[in-house]
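The data below hold one chain only, encoded as structure tokens and taken in the form predicted on its own.
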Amino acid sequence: MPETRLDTARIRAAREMIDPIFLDTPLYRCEALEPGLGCAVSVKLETANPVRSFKARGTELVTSALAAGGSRAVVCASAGNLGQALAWSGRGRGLDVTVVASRFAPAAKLDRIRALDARLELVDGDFDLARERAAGIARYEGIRLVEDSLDIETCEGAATIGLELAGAAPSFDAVLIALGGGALATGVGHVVKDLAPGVEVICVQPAGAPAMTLSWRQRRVVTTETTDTIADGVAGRLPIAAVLDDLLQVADDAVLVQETSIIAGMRLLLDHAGLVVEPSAALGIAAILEDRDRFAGRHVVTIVCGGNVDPDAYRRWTGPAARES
């Protein structure tokens, strides 16, 4: 493997500090989906969990050794599912944890994250400001920052899913990635070329949040003064400088999908495999959707990233008067 920040013994070994009901979630061949997508897909479903995103796996990792070492609070900011997942792995760990999120974020995810005993501070303002905003509460409390995907531990928890991806048979050709702030197609992205070589790492963002795509494209960073997507977990605007370089080693491709093919692919997920996700967690379906051609033929993993939803954009988004629109 070229050098990055990962290291596939210590994924390995970090199986062990995540709460199994976390691990080996389910990975199905979803046949229903094909006839409308031209090729065989395969599904990895990491809503099926209490926090029904991903983002726990790499939580469990940092409250493990800051229990371990005796510290009792933490904080990060979060789209909505970092904040859950930290919540929930703090309280089972007795810490305090603090996030602060955008007051724009969904709903039901602030909701959730005060259900879980959290404080949660809103800002007004957009994800990357609310990094802003943890980062001084971290510096004026003492307290340990959790930010996602330039701590290593969020990087190699979710690559955990590599693990059980590269060690699932049949095997596959392609596994499509959502890309945000990288963790996840970082991790998965390292396990993956490590132990399956041959299969293509693809990651997949909105075109109303491109940074990431466009640093990859560009091998620098490039930042972005706003964002517009509905895909609110992978809408950030400043790539960090570290986690572009270990994306550049593992990511044979990154793609930009459009709005309305990110909608059509929570369609598709509720209509032909019964499953309701959040717009990020549909960036996979929506690129097979923009590049038939590309896939026909092969066989494709998808991830399913997160669903926690809002219930009232996802009735505008996949209801009947959208289907009409």
Given for the second form:
Number of protein chains: 2
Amino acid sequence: MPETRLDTARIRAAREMIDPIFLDTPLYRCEALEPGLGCAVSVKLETANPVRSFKARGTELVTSALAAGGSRAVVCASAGNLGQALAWSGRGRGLDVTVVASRFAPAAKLDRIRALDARLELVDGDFDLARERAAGIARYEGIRLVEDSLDIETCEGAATIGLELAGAAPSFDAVLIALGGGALATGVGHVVKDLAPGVEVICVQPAGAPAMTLSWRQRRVVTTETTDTIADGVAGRLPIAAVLDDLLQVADDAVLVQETSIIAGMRLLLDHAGLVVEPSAALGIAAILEDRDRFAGRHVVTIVCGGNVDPDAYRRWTGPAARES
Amino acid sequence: MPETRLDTARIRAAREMIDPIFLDTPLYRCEALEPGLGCAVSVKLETANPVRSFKARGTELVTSALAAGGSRAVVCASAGNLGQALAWSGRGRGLDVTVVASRFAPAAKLDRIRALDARLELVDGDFDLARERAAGIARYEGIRLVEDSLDIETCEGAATIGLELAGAAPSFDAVLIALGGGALATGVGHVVKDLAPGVEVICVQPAGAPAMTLSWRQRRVVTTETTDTIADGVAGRLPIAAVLDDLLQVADDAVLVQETSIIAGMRLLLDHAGLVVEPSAALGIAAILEDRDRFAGRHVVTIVCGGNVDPDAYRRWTGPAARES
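Since the one above is the form predicted on its own, can you give the form predicted in complex with a further copy of the same chain too?
Once more the chain from above appears, this time first in line as the rest of the complex follows.
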């Protein structure tokens, strides 16, 4: 069993606290993708739910515990998906939810956070500035701060995906996981390494936002000054040491991919699988496109972790003009 | 209990014969759709599986029985989705599958049928001509002909969706079902009327392919000379009397919608729910768009029954140019 902050028995128990609407998501072969990729590809689809991402698996855990303990309010920083999930989970449990986000986050994500009755505060900076501001609100108001990837519920919520993968037959050779703050990668990685240790755990991050991958490679926290990627969901600059420690236990590899590959991945998923995905959710396909030899003949599962896109940007990425460029 | 050819106990038993990959599909509220529609909307998503439509629920039943009985071959006519599903189900059970389709069916559907190792025969005509040709092949080769909507497995396979709807909480006020040959409508309708009789069963067909709706309204088979709709999956001219009899038992209403509404429905599902659907799967949303007063304040579930589209046609329907028209 990998020695991380996570616990497989606790992850199994966590399923009971999560609305079933977020569990047991589709997992299936997409043969139509395969001629373009040269390997067997299955998708684990985390977009067909009320918040269109996997993040509610974690926020269900957080808000269940808060509501049981009599709390009335909660705050988080978010690139967009965590905030939407926390707003959904909190609303159902009578919690006042505050989300701090970058004003450069996709409008679709910000609109949905507001529509779910959360208080949305925007900062003139990136996700890591939003983290600082959210921490300040939590201190000032004396309420729970949800820190994505640092808080164990966010990792163990995501880890329930790993249970569903490990329980599936036939087994896979490798699982491709979007890497940002690390909740998804450490969560799924922990369970896979515990229950199906032969499966290769490969994290994928944009070359334009490589902080956690560089940290994993150097085995120490490496920060970057800026990020430059369309994959807004994974664009952090400041990796968390405790999360890196866990990632070092569970990841077999961490790879960086180019923006053009992310866009090509989004197009493939649209045209050959009928899936609308946000850039972060195309990272796995991008990794295959950039290294076909590595995956040739193997069976790979990629977690389609989110589908919240601005319609206009999505048309730009996947439309006919982009295809000709 | 509605008096149809279908049987709820047999439908429950049928679940055991269907690969679980096609069962217990996502069912969830899409609040982002609701400002545009004026009612609460849930989707039952039948596109996140290896054949991107609900049809495999029925072909799993057909091919399980054939394989158990020692059969080696099977043939069907198909607008595209049944053939793909039969090819998938048959391949897994060692059956030789022949599919007869119109050469005007979407290329994406025809390509997938071929890719799944089926023998594909094209006719220079529409679905109803393909039906004649498939029947001829079955007679000549002495093999099982699968007739969509007439064969009880195709209806009872689809009816397993009804079990999943009836078992869901909270309950719905109405269910919107695409109407073509009638397998989906009679299947889901039978179970809903049996287990949740208060839920209104509303069938939706394109005004450009209205044969079954006209038949339902006149309580006798009405045929049409031609069809004119982008909803290729439901474009039949020759309703089957036995299916009409069942539909008369289970449908509360059958409505016709315009092509512009179908396209608007596809766009709404793309932009606000992140779902790629074929035209047939947008019929329910089209019905709401055409009669908002009828649905105002109610909770409606629409079955997103298929997502097989030609990428270029899909971009035409949902792209920026179409939106401005």
